[in-house]
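Form predicted alone, single chain, as structure tokens, below.
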Amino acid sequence: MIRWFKVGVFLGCLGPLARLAWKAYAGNLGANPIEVITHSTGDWTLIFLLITLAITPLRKLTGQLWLIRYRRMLGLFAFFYVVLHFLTYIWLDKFFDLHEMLADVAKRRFITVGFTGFVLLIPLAITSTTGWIRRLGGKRWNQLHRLIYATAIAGVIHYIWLVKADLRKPLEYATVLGVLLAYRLVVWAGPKIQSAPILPRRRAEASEG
């Protein structure tokens, strides 16, 4: 049952690509198909990044420990869609013109931050296997994979700087990301805040004694 459900999740993650391919086949990508493909793959990159980041809070808040089985797959699909997003840019938009691409990265800030997010995601995809987890060890692997926070932030900033005018959609992504990061901050800081008053109290008691 679990295996079939995982297959279903996998096929569901391919759904956006299948829909995009069908629209291209049917000639329904509109007057600017490259822009449609670019925006669609970019949107789904952010969606999968946010879903991946949501796995841990959902697992802890709901007690559904089985959710962790899908975090790696969802993270790899985020990488899959960002590769498609990047390929659309370098192939369909720039026709592999390296000079023009480097000029874009240097001069256009939304491309600079987007490219940064893409580069940060590469080591996460490479080290997502069980073998790499063993090589790096749990602690170093976890430290490396915190880059996903920087990647998600870069992706949201990339989107905000890209659209400039209608910020509703990128701000929706920014709000979800802010909630997910705030949750992690509370989880990290909560025990430290609770234990902070204990030391002064103990010192006061020792001085009185």
Ligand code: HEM
Given for the second form:
Amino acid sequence: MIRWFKVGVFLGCLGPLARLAWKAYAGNLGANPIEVITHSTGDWTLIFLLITLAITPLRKLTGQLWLIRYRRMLGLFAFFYVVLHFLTYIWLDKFFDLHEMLADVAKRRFITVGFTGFVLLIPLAITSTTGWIRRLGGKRWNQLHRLIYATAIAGVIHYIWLVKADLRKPLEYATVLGVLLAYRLVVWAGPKIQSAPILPRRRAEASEG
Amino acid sequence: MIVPQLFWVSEPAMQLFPLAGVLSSTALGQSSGVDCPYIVQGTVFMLIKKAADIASSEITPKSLYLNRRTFLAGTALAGAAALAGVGLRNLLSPATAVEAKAAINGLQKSSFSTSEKVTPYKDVTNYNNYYEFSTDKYEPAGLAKDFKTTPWKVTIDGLVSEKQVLDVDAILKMAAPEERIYRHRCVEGWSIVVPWVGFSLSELIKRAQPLGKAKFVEFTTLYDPKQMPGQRVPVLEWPYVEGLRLDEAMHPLALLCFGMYRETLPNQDGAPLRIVVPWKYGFKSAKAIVRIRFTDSQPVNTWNKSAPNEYGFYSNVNPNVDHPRWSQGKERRLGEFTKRPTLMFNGYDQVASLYSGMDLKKNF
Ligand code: HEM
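Please give the corresponding structure for the form predicted together with this ligand, as opposed to the form predicted alone shown earlier.
First the chain shown before, then all remaining chains and molecules of the complex.
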């Protein structure tokens, strides 16, 4: 049952891509398909980052400890979508013109900050395996994976900087991110409560975000 | 949550909080499936509600939909639920209007026309930067369908020998309509080729009789938040104002426009009266004009006010002057896969003499 549920979540996470692919196939991506693909993959990167960041608060607030089992997968989907987003950019926007891309990264602050967010996610994706958790040890692994805060902040700034005038959407994301980060600040600054008992030898549980 | 029209729920909110979507779409449910042609001001509209064909391609595939139910049943979390949000948003998107427009006959050909391939009508009428209706380019087509363009008055004032308030029909009769097939380059880096209908703006300016002191012309778009939902949000300072130097406005290429594709202008493309300045970025070509004012000082155009370092007064198409946030060296012609180089003055070299001796990097 749990296994099937996990498969379901996995397929669900592929949904946005499936939808894009289907629309592309049906010629339904509108007048400027590449813009739609860039925006959609960018949106979903940010959404998956935020969902990933929501797991720990949700788990703590609801006591639903099993949620943690989905965090790694959701985080990797954020990475999956930013890779697609980045590929759209280097292929469909810049056509592998390295010179132009470097100029962009150097000159355009929205690209610079987006690129930073992307690069910071790479070590997290690499060290997402159980082997790496063991190798680094829970504590160091946790410290490293706090980089996701930087990526999410970079993603929101990227969005704020790229819109022409209408800040409503990036600010909605910023608000959600603000709440998720504020939760951590409160937990960090508040009285140290004994954290939920960790079952012996349950590896994934050791990781707090 | 802001709900301007038809239970609008903003996109990311829908994705993050699909349950909000469930609630509002239930409310929408009653009106869905209405599929009736009806008459508005002598124009036949066919209302095609997307909700009428929920089952078809646009909406989430069934397998994923079933997935979603499992999720919503189990928990309000995870990607599949967000996906459901997108499906529901589709239900909420405004009806597509197919409007039978009046043909414009007796069009004269123009030597200014390009022979390049004309962009499909469908793209030019469904992909519109028209912030008065929405900042989403796919929305003005639906939101502008009931926009009232008759009666329509245009005030001509400022430094003129006599202030006039003209009916748009009187303006359309000032000269013989021509078809002008122009390249149109958006500041965002995409371009289209449009067969506009109109005549040189100079025809109107001559009849407006500007005084010798007049050096600039300012164009103001209608301000009517009741009809233009985008104006209920202060993303720009309303009403929209644009301007040209008088000699730019007098250049024969500058078009006073009231039609395209040999028909009257669709509402989402600036009906009933707009200008088209093909050597400048698209935002210089003001739409739905209600006022033309002659001045001796340079008008402050809306985008310039909003971000002075990004959008200048001149805003000539110029591949050598980048927008601070993106390069202007290339553009994507809608419908094409690869990008093409952007041309100086959008390829309209005949205007170069207007700017001789000017530093176009400074006067961007
Ligand atoms: C974690 C990293 C990133 C996140 C979260 C992210 C997110 C986003 C979002 C939300 C959008 C706007 C989507 C919309 O308007 O609906 C966007 C647009 C865009 N992103 Fe990213 N992005 C990231 C990294 C990058 C990188 C590395 C690049 C390229 C080097 C990039 C290039 C772009 C471009 C070109 C656009 C479209 C800009 C426009 O429309 O003018 N992004 N991104």
